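The chain that follows stands alone, in the form predicted alone, written as structure tokens.
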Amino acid sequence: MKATNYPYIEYSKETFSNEEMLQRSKDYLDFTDKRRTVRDFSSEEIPLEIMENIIMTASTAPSGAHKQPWTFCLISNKALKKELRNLAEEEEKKSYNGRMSEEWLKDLAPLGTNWEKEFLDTVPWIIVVMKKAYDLEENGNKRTNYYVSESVGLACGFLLLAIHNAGLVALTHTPSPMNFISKALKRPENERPFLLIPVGKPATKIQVPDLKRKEKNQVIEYYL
């Protein structure tokens, strides 16, 4: 039985031969495999329209019952970026000096990370992804959202690839706890911080860890 809340429309999707699909899938794998997390950003400005297109690409992600339970806070204000850096470093100091387990710190050591987050000052844009635990109607009534974390996680995956596709780089930053973000941005009670993502061009002559991604036999279980 078809749902009645949405009218149904005709939909068509271009398809390809097996040979072309194989080549397209390989090309896209090669492209996405070049995506890397970067911590050294250029301060060069990026036009707002580019960032809006990136975010609207992320917003095409599927979501539970099509609730689209996300808000993307797009920040370029220097004073606000400075405030977020100060608050983030305050939490990160606590994490690196007691909250994190020895195992966690040992796993992070090869990546060279620490509590300092100077990129939050340098980067031209910060995207704070908020997940909506529920929606609020104009009269104050709450409306349930479904599979919120899963939906927002999918949108963030779309977001990172849209950033990569535009020729920009990003970092997924998760200071914990992140309550300070809601307060700094004055977000409503139904929203929770999910990710803080600096976005921009890479600085010149940067280096990244020589990471190796898992092979097929480590990430795929076959049931043929």
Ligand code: IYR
Given for the second form:
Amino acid sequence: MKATNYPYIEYSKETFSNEEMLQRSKDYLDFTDKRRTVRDFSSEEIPLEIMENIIMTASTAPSGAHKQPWTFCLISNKALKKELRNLAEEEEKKSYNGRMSEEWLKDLAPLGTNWEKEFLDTVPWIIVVMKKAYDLEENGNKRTNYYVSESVGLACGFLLLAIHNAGLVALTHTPSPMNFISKALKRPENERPFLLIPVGKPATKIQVPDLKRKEKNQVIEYYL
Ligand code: IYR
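The form predicted together with the ligand is what I want next, because the block you gave corresponds to the form predicted alone; please supply it.
Everything in the complex follows now, all chains and molecules, and the chain you saw is the first one.
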């Protein structure tokens, strides 16, 4: 398929035998299966360029009409991290003490979460992923973006695996409601907070919940 009047370039992708594909797919599954959400971070600093590479990996994700409707706010500023912690905790306190249903709190119990978000203070980096509801041109014109949540969700998936691949850990944090983030980061009106992702090395000797992942027959419906 080829649209006329637009530039096209040659694209070639390495292919493999079935045997090699089987091995590669298994190896990658083993690797991704080792990713865990972590809530206890070391404060060890991580170089900026590593974070930039991770974010640019996320930005290779497919997006509606290739609009790449995302901004990644990359935060190491200590005062700002403290401010985000305070604001997040203010909201989370209200959520855990009344806004969340009994069922929700029960579902979260095995994860051991609560309103306290100390990690926002201790991590070397916080990535705040913003989704662009529409694009704002310099002259103030609005341009439509498409499948914005799907696109930004895909970019976050790429981001999490890039973090894992670099040897770092992350937490997909969703303080709710998130409007305080737009204010604290002074984001433009076309951007909405999507996820807040602390990134760093794990603290020493941490534990994670003994979660089981669903089996093949629980997540695949076959139509062969
Ligand atoms: N946003 C709260 C609650 C929370 C909700 C879900 I769904 C989780 O998987 C984990 C936490 C918090 O961050 O604590």
